[in-house]
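Below you'll find only one chain, the form predicted on its own, shown as structure tokens.
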Amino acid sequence: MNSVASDAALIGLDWGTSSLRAFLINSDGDILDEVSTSQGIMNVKGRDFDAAFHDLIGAWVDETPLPVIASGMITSRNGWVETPYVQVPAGKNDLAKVLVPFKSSKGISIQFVTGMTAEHDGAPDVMRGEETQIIGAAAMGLGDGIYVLPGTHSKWLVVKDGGIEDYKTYMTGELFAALKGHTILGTLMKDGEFSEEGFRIGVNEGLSAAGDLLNTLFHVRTMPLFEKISAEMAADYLSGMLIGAEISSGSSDIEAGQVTIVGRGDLADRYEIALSVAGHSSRRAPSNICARGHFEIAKSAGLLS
């Protein structure tokens, strides 16, 4: 075993639908060594999962067991193992009491993390990995406030005493791609590069439209067909609209302080610049948080040697 590995306390799984990470962790909470590949549960072939946790870790246990915690959509119904979920508020001792134990067919132990769920006006909202990313967040000292997790399903969660006390889930990134793509809404729209202006607009649109935003959508096609805007500020004039409305409902329990940007590249770069319309500060949490999170709940849980 090479020293990085021997150093090594605790592995970490994020397997999320399109992609997998997995990182090798000391006993500080530190990151030694990080894989990442495409292999998430939608492209892992003939849901092989067994097959491909051993190919991406086998390096990491072949002389030295070490335990292993894994989050995401890997616990889902589409999944290796489908976990129950916890019902907020909660945090990292609740999640390390219900962990999901589980061994490979090379007898490796893996501890699986529940998915968390919330209820709003009778209805269940539910969330797979973005749990673990919080309580990595708010371990490193990020704090209590509102985080927004931006993606295909965009998540704002209100974080309290270290603990996920509620959140939200809006379909923002599958609305977009959805219009874009299948509707007349995308019939008018030209590729080109970010227009921040066609943003911008949009993000005041969005903003405002509260329960007009059926409406308000129908503008993506009017403005362009009128010439208020370039068919080439029309794809960033809808994606502004969408998140606009997205932070309008999202940030109404914003008292006062920063909202957390969960995330990386473009997508975070547009949450930045419309949370600045709206009138609020931003900040970006590390790229780390991930792995914290896992060891956070492995020490809670008592899987720490």
Contents of the next structure:
2 protein chains.
Amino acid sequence: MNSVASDAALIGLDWGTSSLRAFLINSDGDILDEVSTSQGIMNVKGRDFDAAFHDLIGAWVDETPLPVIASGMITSRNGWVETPYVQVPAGKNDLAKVLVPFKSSKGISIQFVTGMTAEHDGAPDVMRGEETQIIGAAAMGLGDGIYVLPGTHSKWLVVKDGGIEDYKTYMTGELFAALKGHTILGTLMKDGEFSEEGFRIGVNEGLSAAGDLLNTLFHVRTMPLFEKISAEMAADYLSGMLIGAEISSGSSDIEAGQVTIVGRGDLADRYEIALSVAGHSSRRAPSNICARGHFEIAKSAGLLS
Amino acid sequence: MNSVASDAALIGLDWGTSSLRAFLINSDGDILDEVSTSQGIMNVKGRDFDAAFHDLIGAWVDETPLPVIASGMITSRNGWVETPYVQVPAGKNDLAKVLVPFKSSKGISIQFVTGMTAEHDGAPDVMRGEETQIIGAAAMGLGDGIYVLPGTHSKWLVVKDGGIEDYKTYMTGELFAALKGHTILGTLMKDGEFSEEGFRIGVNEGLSAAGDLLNTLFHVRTMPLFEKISAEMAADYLSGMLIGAEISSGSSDIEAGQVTIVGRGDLADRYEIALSVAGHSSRRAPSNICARGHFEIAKSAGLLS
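Go ahead and give the structure of the form predicted together with a further copy of the same chain, now that the form predicted on its own is out.
Now the full complex is given, and it begins with the chain already shown.
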């Protein structure tokens, strides 16, 4: 670790609800080393974030005190240091100006990134961490456009001039879990391989009937009941319906544009399929965008020597 | 009981998922006596529907064998005698033609009403029991128009010439419970008195943003987080949002019409408020429509001597 650490210029922490990733970053914004643990804010014993922090990055900072920047739910009410929100539109310079400084028990300086808020028709929206990822992605050559971060609370962001112009959150992932686990819709579902057929039927229904979701959800019961789809297809049918409804709303501003999908694995695959059903092309963001976001904000703040 | 039973012409059973109501009905369709228990199909011990049936109505049929007609979830796959579905549009004559006869262990003849199905864009919809209530309501002078039956799975029915022209089911009630009980939205809610203010804010948002429900649901988290509504208002805000979205879809065919609300109590009050916010007038159906539906169907089937 000492050999790589010699070029190190910054430590970035992506500290979320269920996981914690730390990046050792050089002065070009490249990742020298990376540690990932399950110590998300909900999993830290006794909420001793200070101990979890020193455990994780102790080896990197003992000899060379490096600037540390942290983003994600660690800055929420349930986290370590609660930070305010900046209002969209906002870019790396806006975030750099309002970093919240903090000293750990061992005297290590940490700069906490603020959250970002948007308002639509009088109702606020919130995020913590996604703004840093997207600023990194835009800086890595992906540029302006529409970004989607699929998940428990999916985010759709509009990026302009490298900053966040606007965004909306969708309850898609959490709604799927609640419907599958805690309503009658789950009772006709059988687990199995991913059913692309069921998923596509759902996407089409979600895309065309987004305004009628309370009604179309009931079809997740009736379609297997009438054997129009199999029980093995039902969960993917629901998944497709919700993602289709999300895309119908999230992509309503896109004329013929491309959507950048942030994330990997099964869920990103589903969004790729659903976006193509909706007539949109898509691409994947690389996995190291968060570290790059930390680097960009830290650089704007003059933290790098 | 003997004095009233002397005029009795029919026994009607409204046997649902969580409750069982039995009506002793005379030859004018009036209710002579009524028994209500919690022996819905999910609560019947060992699924011994035969025993539950004899326990409930034994006193009415021992001396005078009366025709019995039954509707509701008792005719579903999880009930006593599974019946098929008739397709809308369908009225009392259509239901009367396809009654499913059955003999109890004590030799009592029971006629089971079929369910009713509709299809929209290739996806089926189902109901069991509501069709009987609405046929009764229409026959009691409420006539044609739009009917809503609020609940776990709300139904919106279009009645024409006294029969069911079309209908749709909305997952509103069950979705509310799953969201409140099993998602992050419940964590910022505090139980209290009904907040009509919170409810009305939600209705307006649901009415105008029905197509964007996956997004507006997240406001149930952000509005209390930003103290735009109190924690005591949050549950009613969610309730209003879902009911508003339901009304936005369910009433899309109504030009300037009145909506008939079936049901009583708190939930019916909420729909009355929400319908008025949406610019619709409403009225309440009387409570005895189901017995009247049993009477109308039985009469069409020639069951009354």
